[in-house]
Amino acid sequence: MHDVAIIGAGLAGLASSIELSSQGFDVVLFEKNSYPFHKVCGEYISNESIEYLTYLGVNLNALGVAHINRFSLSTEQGSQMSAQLPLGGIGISRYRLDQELANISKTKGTTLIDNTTVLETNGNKIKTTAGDFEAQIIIGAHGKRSNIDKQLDRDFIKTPLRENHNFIGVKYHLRADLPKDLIELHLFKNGYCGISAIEEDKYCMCYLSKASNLKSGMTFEEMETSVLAQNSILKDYLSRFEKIYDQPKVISQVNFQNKEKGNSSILFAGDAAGLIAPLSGNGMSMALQSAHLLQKEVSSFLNQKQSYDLALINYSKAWNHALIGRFRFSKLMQSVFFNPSLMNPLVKTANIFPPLAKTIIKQTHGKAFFKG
């Protein structure tokens, strides 16, 4: 029997595995894909996570990260604003960062089994396409929505997505001639698109759209031409910049909500614990922070210092204390983004009174959560 089994080797799963393996625990980590691979993600990490990533063993400069300290925004109606990022961040592809973390995890002793799907959990037992396993404790870091959520009959799975709350996410990597220190956010009808630099002179373009924008039989390129291109800046970018891969990376049935942090047999981290609206640019940092919070409680349980039930209670409290405020604020701001009658006056006000933009940005970011 393993000490810990982790389902999903994204940021939360990998960070958890590194911390727990480093403490001498026997950790097995399952990933349905084969490394390296792309994920739909804005690929911007707030500087609040830098010390933690360094602690995990990541040499960010060696990975060629882009350092980002400016922000700009445009609306479909042509309003624009720009601001300095109070904290700033870095741009790095998930393809490169996840691969680096996976390598570190294995050197720490984690048994990482990729190209493997977890089919079912039952108490301490895990049934996978690579065989059956057992662990004292199971962490679910499997992302936004998975078969495990269905098998566990989680609340958000039982409730059908309302059309107004059903989103799709689409990501490309581009060759572009944009400033490397700038992250851009461009609004279109029922959606928004983020663009920022990553490694190797590439840029990540990732957009979120209500599913209703993609009409029956329509391709993503047709939706981009008919919907995204109504924003003149996006129209220019879509026509001018080279897409590095032909087909976009896509996720569907995306819904932004807080979720329970665990049940009687599994504890959740990353997007499985709560999915923040991506306009905050802070989903990657939240995934990392949730992993750091969770490993403390898991370690205490494995060292017989607290019960499983108390570990769940303490983790839920810590998650809410650290993250619930910006989670709620980002959800509120997303509703404003989708309302031009509110968004355009807000942009104009921010241009007249620049501290407003800085205040809003600060509400979506936290402070450095790890001190080495």
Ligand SMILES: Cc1cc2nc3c(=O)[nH]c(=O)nc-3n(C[C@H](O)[C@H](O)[C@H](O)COP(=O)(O)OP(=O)(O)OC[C@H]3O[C@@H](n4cnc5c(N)ncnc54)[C@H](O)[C@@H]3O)c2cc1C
Contents of the next structure:
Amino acid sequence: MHDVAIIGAGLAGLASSIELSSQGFDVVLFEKNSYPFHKVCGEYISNESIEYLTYLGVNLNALGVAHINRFSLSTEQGSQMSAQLPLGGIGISRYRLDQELANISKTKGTTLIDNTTVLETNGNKIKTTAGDFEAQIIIGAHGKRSNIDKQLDRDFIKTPLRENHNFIGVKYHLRADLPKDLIELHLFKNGYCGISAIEEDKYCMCYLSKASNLKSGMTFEEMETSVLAQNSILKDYLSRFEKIYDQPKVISQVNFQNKEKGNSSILFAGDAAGLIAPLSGNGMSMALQSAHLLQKEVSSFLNQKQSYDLALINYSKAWNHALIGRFRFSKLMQSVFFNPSLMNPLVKTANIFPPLAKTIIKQTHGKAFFKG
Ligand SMILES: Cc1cc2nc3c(=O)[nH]c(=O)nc-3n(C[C@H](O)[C@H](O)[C@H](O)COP(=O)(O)OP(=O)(O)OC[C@H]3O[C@@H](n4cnc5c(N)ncnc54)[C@H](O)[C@@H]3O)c2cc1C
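In place of the form predicted alone, output the structure of the form predicted together with the named molecule.
Below, the chain from earlier opens the complete complex, with every other chain and molecule after it.
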């Protein structure tokens, strides 16, 4: 019997595993893909996570991160604004960051089993494609939407996605001649596209679009030409910048919901506990922070200082206290982004009155959540 079993080795699963293995617990971590691998993500991490990533053992400069401290935005109608980022962030591919965290986790003693899907959990038992396991406590860090959510019959998966709440995410890596200290966000009908520098002179271009933009039989390229290219900046970028890999990374059935933080046999971290709208550039920091909050409660349970039920209550409270405000604000901002009659006047006002942009950006971000 392991002390802890973690489903999913993305940021939340990897951070939890590093913290719990470092405390001497016997941790097994399952990942359905094989490292290293690409993920749909804008790859901009708010600076609020820097100290925590460093504490976990990541040497960010050695990974060649880009340092980003400016922001610009354009609408399909041609309004533009720019602002200094109050906190700023870094650009690094998930391919590289997740691989680095996976290596650290293994050196701390985690049994990381990749290329293995968790099929089912039942009490303390975990059924995977690599056999059956048991653990005192199970963490679900399996991301936005997984077979595990279905198997656990979670509320958010039972309700069919309404067309208006069903999104797709698409990511490319590019060679581009853009400033490396700038993150750009360009709006198009029912979607937005972020572009910023990552390691090795590469750029990440990642967009979120309502699924309804992708008409039946259309390829992603056709959607980009007919919908994204209505924004003249995106039209220029899509035609001019070289794609490093031809096929984009794509995810579907994305929707932004707060979710329950656990049940009688499993505790959720990262996107599995609640998915924030990506315009905030904050999902990765939230995943890391939720993992940090959760490991405290798990550790206290394993050290027999609190019951499982109390661990769930304390974690849910801590999550809500730390993260719910940003979560709600980003959801609201996303609905404004999709409404040109609100967004264009907002951009014009922010140009005349720059503190407005700063205030909005601040609401979507937290403060450094870890002091080493
Ligand atoms: C379009 C888009 C752009 C974004 N851009 C940004 C951004 O620029 N900045 C930012 O901070 N955030 C961004 N985010 C959000 C960010 O990507 C997520 O919040 C973050 O990846 C969450 O980490 P996680 O560990 O919870 O999940 P993930 O990183 O998704 O990891 C979950 C892991 O679980 C594995 N898994 C799932 N099911 C199973 C199973 N049954 N068995 C084994 N393994 C399993 C998956 O393979 C995956 O590796 C963006 C999101 C989207 C949709």
